[in-house]
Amino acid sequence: MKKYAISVPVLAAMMASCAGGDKGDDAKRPNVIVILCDDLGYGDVSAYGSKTISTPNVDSLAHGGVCFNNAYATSATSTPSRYALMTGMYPWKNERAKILNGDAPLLIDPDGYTLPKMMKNAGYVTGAIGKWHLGMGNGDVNWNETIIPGAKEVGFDYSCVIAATVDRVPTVYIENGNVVGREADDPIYVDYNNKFDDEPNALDNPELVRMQWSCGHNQAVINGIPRIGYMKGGKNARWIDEDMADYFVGKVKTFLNDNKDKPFFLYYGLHQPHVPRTPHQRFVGATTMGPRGDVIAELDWCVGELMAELRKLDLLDNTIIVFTSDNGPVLDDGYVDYAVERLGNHQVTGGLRGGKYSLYDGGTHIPFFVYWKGHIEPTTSNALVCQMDLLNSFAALVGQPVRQDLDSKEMLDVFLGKSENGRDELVLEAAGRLCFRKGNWALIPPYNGPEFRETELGNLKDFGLFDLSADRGQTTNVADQNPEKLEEMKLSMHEAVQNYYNAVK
């Protein structure tokens, strides 16, 4: 088959002409799948050269498509980066875009413009399966009724998700706004401030805990795992942690089969390798790195199952697959699972400094591959790209207006491997603190605060300037040696950030 040779304007026009057409026209439009992992590091996939871990199914996307060496999430934590992916907007512009609890209200404005809404406007069936962590409801969620607003109001025709992270309550699946398996005579209650006196918790009932907590995870005990937050009821609705990967793979396969004759957009939020790390028994011992390594092997299996189903349905040639992670990696993140002790020679960030929560590059520099069998020539790209650029780039692909009022940049040629003309600059965020990338340079302003477990947060006493072309690991602050470049970077960051705040005053 001839490789991708259609110009972007021609392709966009073709996509637009197909919108709203018959089934024959639908076949011309590529399906789009975004796979978003949870806390997967740049060095956690073997496609980037790691010899300590094997991810063959993920690698097949990297080696068969565009493998990006310079791709970023907007944020070093989950909720903000997911917000940016869905809205095409910097999360630091929304003061509520922080790590959310499981009972938080919907973060995205139901009337706002989103990636799934844009795809729906182009005639696509839209689905969200897996981790959500963008809030739902209006702030006082009744888990025993249909929860509105939620994924549907954001633009998804179908959804089956977990509300937040695997370590937070409620530990239930929510399908199209309804808790799966809920029962009227066992109502569900969730509280993040007060414990339920008749329910066990990790501090009062340590004998029920099978996975020890290292910090912060000492409230409700569900499936022997202490969580963040308290939960009561819904005994038959609670998930089994070890079965979660299989459960969501099944939902993905059903979605693909139900929509094989229509153009579809699928957001697949993998929960691995976020804590608590509970691989299915099939994957226990799959690596030498304990539960964290084993759930990465499980993650790779999930990708393989998706690819196999697309192949079986004869959809692989007509499906664009984006694989990436919501932020950088972390080892000890609240449970004693020996991720640090059993790491061996594995470099979770691939040599980058920092990790999840950090302003250093390891916090937001993530794995990123774009695969389209028969249409993308396998290549590597050093273009500076960001996940939030997918919105306007996919808009160009499917013939929808490219919005100039978003922070998302239209870079379809870059994502399809036809150009290296990526972003000029990018504002990055970690727990409310901002840093800046421009060209090969990284600027970290001074912030007060401590460091955090094994992750260096980047709380510097003075400005940090790093030349990533010569010092990828950010080992040396060269601000004093490059005063002109420092002032240029400070001015550029000030313009990028302050212009927004001046506009909203």
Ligand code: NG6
Given for the second form:
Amino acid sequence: MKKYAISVPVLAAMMASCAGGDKGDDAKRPNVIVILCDDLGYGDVSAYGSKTISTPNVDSLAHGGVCFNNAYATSATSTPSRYALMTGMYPWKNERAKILNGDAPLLIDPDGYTLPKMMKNAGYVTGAIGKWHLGMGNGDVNWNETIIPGAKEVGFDYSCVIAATVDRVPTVYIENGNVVGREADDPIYVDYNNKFDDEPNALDNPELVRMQWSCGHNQAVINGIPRIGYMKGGKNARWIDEDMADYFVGKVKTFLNDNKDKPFFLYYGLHQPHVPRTPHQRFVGATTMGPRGDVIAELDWCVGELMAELRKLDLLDNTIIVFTSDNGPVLDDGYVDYAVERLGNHQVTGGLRGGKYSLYDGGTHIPFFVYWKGHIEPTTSNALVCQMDLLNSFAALVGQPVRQDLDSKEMLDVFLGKSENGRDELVLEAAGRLCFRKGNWALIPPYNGPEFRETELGNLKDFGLFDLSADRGQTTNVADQNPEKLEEMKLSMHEAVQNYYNAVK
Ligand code: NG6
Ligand code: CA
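Moving from the form predicted alone, what structure would you give for the form predicted together with the named molecule?
Entire complex below, previous chain first.
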């Protein structure tokens, strides 16, 4: 039996009636926290049974809440995946929703509808802390002034973020649109095309590089780490990579303390285990897997700190926590950090094929847990769900309209473990290409480009059809044996992608 202190419809009605801000009811509204990791694989948490890694804090969410076995990001890379989470729309409907550089303009329409705006409409205080990667400014950012538009225009009352990825410039924190610690006499400039002659870069100054690159990542050298893009100035404002986990945990704690008496929505974008992997000294050697394993231990600590603070503030049983990852895992993502060499028996995807960037399941089939102490009976769910569905589902939770013009599906009962009636189908994206899930079947349309990492990415010369009920690891293409199913899947995918994509005929 699942138990709810307040039934969901009653809660929704109550909140609709007090959306104007009746303070008296605020304590009853559940806070919502979405923890979004960066490149964490399905097999990278011990909650799904891995014995080669230990993530006790993350596991406490999985074991105390709904542990989803069949949850997806919309995309196999960060920007499109985050775009869908924020907007409730498929990322392939926006051609700019591709991996963005640090100086890219804001991807999300400032006038558009978003998850944080919906929560704000319901009377919530909203915050974004950690990785952003959705662009900011109008395309010609002056890093020495307040950057507009940004997280605020997307719907966040408070934000403290890194602009893109840890491997991209500018390597500074941006709080409410302002570079933290910027100084008028050391202005910041960013350029992704041209180097600054008086700043070190990896090709001309190899002696400064303490983490070698294996692919790309040979431009600005900052803190001894070669990055993507060039940067000048802001010497005192630059982050220390090893301190980033503590820095953002501190911001999370401050946000929780500042807003403990109001209903809040917090988006916490953890930067681990994305490259460059630079654990704090306390986590160096925490695992036998080198930096990639160690930053997962650090990630788990961050989750533990968040939980401890909620407990301390007596907010734990009034806060829904979603834990997930923006896309699947990768070992070598452009730096020499021995992720491959020290992997041992660890299976980053937990047996799924492919990984980050892939149309195979490893690209988008991610860890996903929903925890609400005292309100969700611990359970596992095989329902097909997507991160994009959180928008309309939380709308149902907080009494806001469920919008039919979004790709987001309302499935609050599924997320709360009351129902296994998930999605029928889902379109997934990797590197601008699409694949399709329906029921237990996965369809990967053919790729007409040059031969390119087929085993890893799913660049198949002909249609790939996989029966996930019998072959979770997508080892065998059964298109030839199932011509009717193949036609049915092609038709369904064609309908789902409509005019946006013409590879399925
Ligand atoms: C790629 C980078 C990779 C990573 C990725 C974005 C190279 C060779 N590779 O272009 O290291 O930064 O972009 O990852 O530069 S994501 O998880 O944010 O989508
Ligand atoms: Ca990512």
